[in-house]
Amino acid sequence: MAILMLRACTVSTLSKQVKESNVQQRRWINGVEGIAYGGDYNAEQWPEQTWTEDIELMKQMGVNLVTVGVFSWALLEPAEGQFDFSFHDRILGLLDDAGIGVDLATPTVVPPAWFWKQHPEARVVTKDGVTLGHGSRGMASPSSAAYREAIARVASTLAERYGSHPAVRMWHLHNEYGVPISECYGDESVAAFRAWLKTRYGTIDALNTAWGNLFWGQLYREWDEIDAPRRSGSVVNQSMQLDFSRFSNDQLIGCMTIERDAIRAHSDLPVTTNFMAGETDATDYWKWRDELDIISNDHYLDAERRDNYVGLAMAADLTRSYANGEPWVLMEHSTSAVNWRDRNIAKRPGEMQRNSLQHMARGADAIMFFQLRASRFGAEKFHSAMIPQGGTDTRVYREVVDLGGALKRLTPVRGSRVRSRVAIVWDRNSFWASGQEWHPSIDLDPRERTNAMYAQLWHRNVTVDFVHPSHDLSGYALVILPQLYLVSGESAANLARYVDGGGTLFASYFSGIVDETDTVPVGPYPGQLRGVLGLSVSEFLPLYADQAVQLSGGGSGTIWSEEIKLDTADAVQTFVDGPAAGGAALTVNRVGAGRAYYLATALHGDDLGAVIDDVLGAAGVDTASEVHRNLERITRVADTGEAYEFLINHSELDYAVAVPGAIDELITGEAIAAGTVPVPAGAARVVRVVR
């Protein structure tokens, strides 16, 4: 048990290159043809009678993947080591003689009833205090040791019977780790907790230091004196926040890296998870991706976004960075809607292809569902389906049909890559910290100002990747942090080498703030990167809610100024009025053969956009020269030169687009005349290229 609850604090360090040519290539999934197609099959919902015709179906839709037996674990194991392995047995053997092959998931997610009956103290402690109670998912703490012996036993128990099955081509670890429940409270989350800083820090004095244990007398003198952050009667230290956040991502990677170990012993099929990447603040997935042998997503739009496709383009674009530019597993959306916002709304017909295929056009090699038949009963019977209520004879089946053939014809464009002149800071443990509580202005927000910039790119055509700022930047024109508060030693290095060696850095105000203990490093703000930026913040000076300042190249901010000294900088526009007026507003910084601009507010809209195109151009990064409104435009190239243009029409307008070197149109087999490929409103072209 020792070793079991030691794990998280053995999981591999951030790799730190991003793009080096010798990076090893990941796994693929063994033995699929083509684009992989299909969803979870959850079978043990419904008769067996109903298995044979839903294999009928998976081959008229073109399904060649299903994931089985994601919450599963009350039938595989009834009771406490004793296994029934009927169910699996029976669908594994049915899907490999129709030739679809599997992606066989640990049950982890959902502990049998039993378990709890025999481990009350497995379960989640809140913040408050709360005890929650079992019914649910994902609501073990990761920090249980029976929960950890069990969930070895059954991944073990998998993977020895199933390891060599002719139907499995991977395995899928848990189900969206961290979702519901990230953090528990418990007594044995708090042993952990302990055994963590210990192994972090080494001495008590140490972890006083790194937390500013000094104010507020909140001293330590022994390890058994700390507990976890929970619910206090004013702010709980805040270093003491981030480092629980850190511990608790730790503790989740131990669970899965139990899990893939034990079947490791057993078989060499690739190991993955399902991420989701961009939609949960729990995981800081830099810190998994060098664990698994396969990047996987799970998107749902935000349905009642009208812009959501956006959203989208940024979550796949997440994904591939985590994936290292690699081809990754778009493990689960949906057909129509979901089930769980507040106004569900079904997607318009055409959606759902273009949303498969925006994930396609960032680097998705498999296109997956949840789920393949819709469920009669349970918390998520009104969540779509390949397979509706309704059945074959609905919109959203025939086009379910239809996007299957679509990706046999796209098997080409598999392997191929996207490639990003632009990359945009993506930190969790910024986010953390940033996210805490008695900050200058509760309008501060690294989201909101990453969406903000995410979407000028997109609107531009502009590819982008995600990195982590330790990352290697070398082979990047322009970087972006949109609001990166925490920044250690280490990375303000990394940026500044990447700026001296003739790379453009964009930072938006509040970044640079504290170092990686949450800590304000000696001097003024912006601390460790004052260098880089050729300038320092005299003062913060945030807005009122409703007010605006006008800056001198015409623009309008919001949320923010603030008092700048310069030092090397110059001053590209000013504040013309506001606290800050006569002030700098946007500067920029000559170091080595690179600049480094700062933006001291928050524009938006189309006053961003004017500063990002003065950025861009100066980075030297082409926007396409033909931009068609809400029209998306996102190139793979395969090693052999060849190209696949991706052109997806959210608009209401039907664009005729130029395609230089265009060859043919994979999805209608249309014939291109002269380089112009007509994009009817709401449709998706998929062109090959030769430059």
Contents of the next structure:
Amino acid sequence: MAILMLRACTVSTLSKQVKESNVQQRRWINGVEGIAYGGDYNAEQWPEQTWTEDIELMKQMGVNLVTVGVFSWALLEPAEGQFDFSFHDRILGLLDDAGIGVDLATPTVVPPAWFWKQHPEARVVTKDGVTLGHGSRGMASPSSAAYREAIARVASTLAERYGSHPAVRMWHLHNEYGVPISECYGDESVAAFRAWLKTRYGTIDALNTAWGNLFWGQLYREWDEIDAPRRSGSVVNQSMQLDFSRFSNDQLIGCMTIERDAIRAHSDLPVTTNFMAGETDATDYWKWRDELDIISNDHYLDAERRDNYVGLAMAADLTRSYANGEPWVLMEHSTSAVNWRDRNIAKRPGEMQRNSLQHMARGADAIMFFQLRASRFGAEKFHSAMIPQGGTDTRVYREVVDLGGALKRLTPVRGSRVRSRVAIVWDRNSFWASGQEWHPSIDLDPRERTNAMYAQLWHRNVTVDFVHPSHDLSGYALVILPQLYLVSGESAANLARYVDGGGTLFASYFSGIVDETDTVPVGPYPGQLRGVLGLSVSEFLPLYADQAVQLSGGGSGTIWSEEIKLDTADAVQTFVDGPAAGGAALTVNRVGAGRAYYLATALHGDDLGAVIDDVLGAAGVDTASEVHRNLERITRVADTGEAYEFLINHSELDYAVAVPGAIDELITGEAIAAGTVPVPAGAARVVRVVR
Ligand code: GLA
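Let me have the form predicted in complex with ligand GLA next, following on from the form predicted alone.
Entire complex below, previous chain first.
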């Protein structure tokens, strides 16, 4: 039975693969054989004799790629327009001699002290009017002319000198755009915001309409009356706030493309910048991805959560989705504890390897850390590293060496792909809009709903892609809208087309409430989703903080209820009690060849799981017949048809897992007998499968 189901799943998954026509074929790191392995190498913090030692240790660890120069601007350009290449020349030369590739960073995340002295106007002004100082890190105002000129100069100079250096394998632009600075409310930013609005709306009348400026008498007559949405007496115009988030994202993209274009004038090596998928609210990465050759991501565990591997899996799936399913780079994670949380819990033995292989299972072909050698000074001296403060006679170092060996043995996995039949909609515009004040309940939280739905799928070993609601959805059997507050006309039409064509949609409450200008469409909620869901909502009935309502299916809902008027939809479950007692709580609408489910309250844990099981069943998505608790199971499929099944045991139990067609296990090198793979507690295994 299990064999048949696995086979069926693989074949249908392959045939339903989504292809995005507008996304370029991505490139990969030049000249790195096998899986890339290494980390940020901030060599400038160390004397040269340590570099020699580091390089020897890199060989021992199996490192083949290091990121160099992220924070090196002050060394590289000691005075405006005067460059000193001695650090870069020496370190790149040594790395090249050792055959270690370099991911060369533009150092634009920390301008030098002289820059701030000469260009104080480039400093960031916060929403509260505070002008930020330096002495830390985080970028200048993304709209600053002086900063933009400086980054073009630095990127171009670096690329001219090192664009064909034999050690350099790729370019790393900046560092985590949007973190810790994503918005600026200074004069140059306000001027740039006005110009951005002019391009978007053309006329001031169009802007007044889009922003609903008749409300609270906010009409503008001239463009220069418009300010940034800085702190004000009450809630600032929400459409304006939404546009300011879009504008701020575009300004960061503008800075990134200045650097990219300056580099491309001298070098044809692939270009990336490290995302923080799912972690930063500032960036709409769907808009960034097409500007880059390689997608890379930084991920740090939520160390205080014992099931933080579920969040890791979600960030990795999101990154793979940004990469359109192609291999991506895990640019940073930690060997053990970070230094910036309230409680910096160390990773336990084996955890780092499990984390690394989770990323790889979900499409990463490069496993990198922050950082290679722990800093002795500065704000990050308590952050773990590949070479910790304790040196090489430490558990962490030994595990790093072991991981390097394991990744070498996993070379055949490189380039294979993950397939999924289920997608969760992820739209930063909707997150921005729904995060604003004065909404019907403070408990409305689309991220919480996304995490909750993702977790249920994770526990069923259902692999998930993330999609924008305007993407081609036709390759998915099931598309989930965890709480898509903002839906554009284009996206609503796309979702309706998807269902009509045979897809299954599962939407939660508070979806489709506003359009892209944060305006409620004429008529009852849920606006543009009324047709596809076959219902309307007469009244929101949010719950008390401690209230739970019973559903006829036995589950218990919190946060939300509402009065639903069924149009073409049927009630699957009703509210048994609470303000919506007797009304529909879970509905289904049959449209064309597909169906759309709607859930009007927040279910949790097994209650949510039971509904998801039904929806998966209706969509024809097989869940594995054999689920081992907290055993993560993902398959990567190569063009040859050979598959690699990752089995990652986060539990404290030893498992024996049936893997039909298993030939051997790549980490231990063991042959597999009778299609059963032993996966001890805490272990990770990668099984080669031929079907
Ligand atoms: C971020 C940064 C790194 C470092 C790490 C520490 O991801 O990019 O420079 O500060 O955090 O966790």
